[in-house]
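Only one chain comes next, encoded as structure tokens, the form predicted alone.
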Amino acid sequence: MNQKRPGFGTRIGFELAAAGSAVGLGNLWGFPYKTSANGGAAYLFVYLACILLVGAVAMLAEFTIGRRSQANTVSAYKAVSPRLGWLGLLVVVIPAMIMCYYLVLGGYTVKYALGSFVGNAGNYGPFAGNIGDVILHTVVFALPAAAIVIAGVRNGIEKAAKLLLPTMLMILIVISCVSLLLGEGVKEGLAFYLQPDFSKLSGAGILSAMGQAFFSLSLGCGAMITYGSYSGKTVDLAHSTVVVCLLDGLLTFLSGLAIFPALFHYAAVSGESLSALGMGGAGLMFITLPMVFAGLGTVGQIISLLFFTMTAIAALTSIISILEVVTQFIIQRHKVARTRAVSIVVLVCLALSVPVGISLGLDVNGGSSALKLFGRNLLELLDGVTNTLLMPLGALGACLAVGWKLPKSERFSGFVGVMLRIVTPALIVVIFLFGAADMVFPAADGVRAFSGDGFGILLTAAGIVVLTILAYFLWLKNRDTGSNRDEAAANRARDEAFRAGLRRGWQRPE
């Protein structure tokens, strides 16, 4: 690797950083409750298959776009075709939107980790309603993410990944072992999780597994393009893609192994029914699991600390990657220092996270609907716009760009080529269409009906795409949007100025 350019110092550093981006709350929160709602092991089987059919191929496409250009996402797509540059801008807008609510969720994980020994059961509503407390923990979560990204790719992101990913894996293994030794109910929990019953898996469940595999890999939000741009020319991207997908699948599998035996054990000893525990709802992490941990006494407090610490780490590694997407673009497009770029992005997103936190708190506690839009709190709205609608478009664009727009000499051939050009794009379109249809025509008591609120969210996403296209063609298409080479030049200039200041006796160089 050219040491003069910013980038990962080692292949394993690149792979661990990419895996850290992939492993987030979607794995530790979304996967368990979706698995419980869709037949357990059957859902797990389809999910793992979809990682290979959808996730790995789309990830390889995004890595390829990034490594080929050695630049931010806008310049990366412009290098494929100037007409596709708007896709690069879209995948800068998406992570900026995600940060506005992911910071809030990260703050929740910090709060629950710190509250493990005083008890988290029943605290969801009171904490969500205390906006000052929410803001405090959101800031506490944001500060280490900002510090890591300010330190740079090699000295910040790579070093953090080498520490945090193994830590997360070890914690999950410990929790899984403890969960498997709890006793009564564990056998039933393992059977639910590991013995497939495909009769319980509906078409909707299969689509859910496809979507979960797609979203859990951080595809369509620019993270893999950005990390790919920092990979060395000698890195085997196909090998790295397999490693990242295996790590993501392993950590996701272990999350279920840690959670389901504990849930079934708690149900067995408490007399609570599984349906009463809310296993199929998003409240699994912040309502059900704290109640389960509380029922295990001192052991439960220790498990709670480990679990929510691990969850905070997963959220941190994900927020680092999406923060880097926006930061890289600002540095290279506007030729500003990394510290300034990170500070601007974090401060703006923190300010926007405040109404998101307030909206969620009001909704959780049945308060005013003043901070709702299209019938949803702002967190749900942003999540629906980005995860359900915009991210599939971003990943679809990557597959089509690599499959059809690269010079023929650079295109993939054989099985991977067919997947990139035809199969994976078709599956992503299915994910998008069914996600949009479920939003516009939600099911209630088994009957689907048109939802004006859902249609409003769809129009919002469409409006964001239109505005992104206009912004690109009006202001960016014919302008230099920078590259890693520009970032390296800025770094050298900064280092030379710093050394000049030292020679002048710590004076600021003119």
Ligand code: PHE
Given for the second form:
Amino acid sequence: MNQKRPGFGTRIGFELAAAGSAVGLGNLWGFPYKTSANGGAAYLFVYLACILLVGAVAMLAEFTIGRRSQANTVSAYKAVSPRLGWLGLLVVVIPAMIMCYYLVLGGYTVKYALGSFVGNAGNYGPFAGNIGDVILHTVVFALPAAAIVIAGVRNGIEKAAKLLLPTMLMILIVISCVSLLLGEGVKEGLAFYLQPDFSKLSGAGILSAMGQAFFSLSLGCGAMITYGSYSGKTVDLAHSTVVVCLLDGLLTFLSGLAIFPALFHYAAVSGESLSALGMGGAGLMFITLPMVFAGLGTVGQIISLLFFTMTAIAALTSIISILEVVTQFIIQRHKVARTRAVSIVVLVCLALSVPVGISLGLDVNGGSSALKLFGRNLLELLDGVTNTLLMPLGALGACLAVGWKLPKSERFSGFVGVMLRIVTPALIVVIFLFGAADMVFPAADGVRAFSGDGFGILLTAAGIVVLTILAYFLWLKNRDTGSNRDEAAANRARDEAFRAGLRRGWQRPE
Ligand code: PHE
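Given the form predicted alone, state the structure of the form predicted together with the named molecule.
Expanding to the full complex; the earlier chain stays at the top.
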């Protein structure tokens, strides 16, 4: 029996958990509006190609780093090379930053899901501006995430993934079917989504699709290293990588299939133009879709409920992976119990998410300059710093570490080896440089043209990297940063002490 082995109990549990991390707001919120902004089908094809060719390679690298060390990200990178420990700390800092804005967005999805119950998903502006309401929903979103992670990898994360991923898939299939049956406008929606017109795709669009693939696969931020560390010794990581990438690609594909026909149908019936509906902007999910659903009567109300519930679930299975990266590190480095580690991380990130929520609300309601940095609201700032700059760095580090630093006997050879050592890192560097350039020099045709002070954002990212490296050399370099096995042993010791305490308690009355 391997009951004592800390981590996932089954291969499928590991794969579903990783897929749960991957499938999130990136697929359901980011992908559809970016696809619209980049001319439809061509974007989809580039995105899927990126997932299979670039994303899968980086994912395999991250799984490998985690599995061979069976430890938190800092110990895992140290195990690859003692000089790489700082990279491990960087991929603890990145998810902590992501958490501060992902919690807020998760709160929005909860609000829209609950709102759909009473027939009105939500009004973006007024909700965003009501900070009390935003905080309340953020907390409602954070609580189940905390509970799942406190329950542990096998009893919490794995069980949740086994239940929630198939649920999401089923809901998405149902919505897609309904959407395809709406009649008028559906054909045009399908043509837009599935008939590629590569002339509409700019260089910026291609690079945006690559960046989107990375974010969507949760790469470069420790999540896949951490989950990899809990995968069993016997799991075939290449196989799991393919399964996770296929699931992520499938759900992304279905989200477009659910959204575009409905959108085009609504435009045809209401007579509004698609651009007036704002289908190519970040408001697609929180402004346009509620309108589209409301226009569909009772069916629309049910779809709205299903759609936003599914989105909240997707955000939940992603945030638990982000939370687990930081939790695992704190448990193992500071030798504290899981409940305490999760509580600390969630409370701190919730507190930090308050200014993020306020900043977004102010921006949405008239662009006050309060709580903005470099011309961006805090959510955009954190999103820009992590997605565009730090996550590509993290993924690059993983590929190079596995490609070049593993002992010769463990290195990948053949096609995967070449991809890991040269092709994927080169592509990531291009994505990174493009993203940075796009920030500093807002491109004329740039999809993500940053209107704010991109240089400031770049400096912020650089500052975070420098501080992380400094912190690592000051506090971690020569310290034991623990492993999954230490964590399991500490748990057993705690249980034992607890039982001994109980026994003493029982004996005392005599
Ligand atoms: N992949 C998730 C999404 O698509 C986001 C995420 C990023 C999750 C990083 C974990 C780590 O929304």
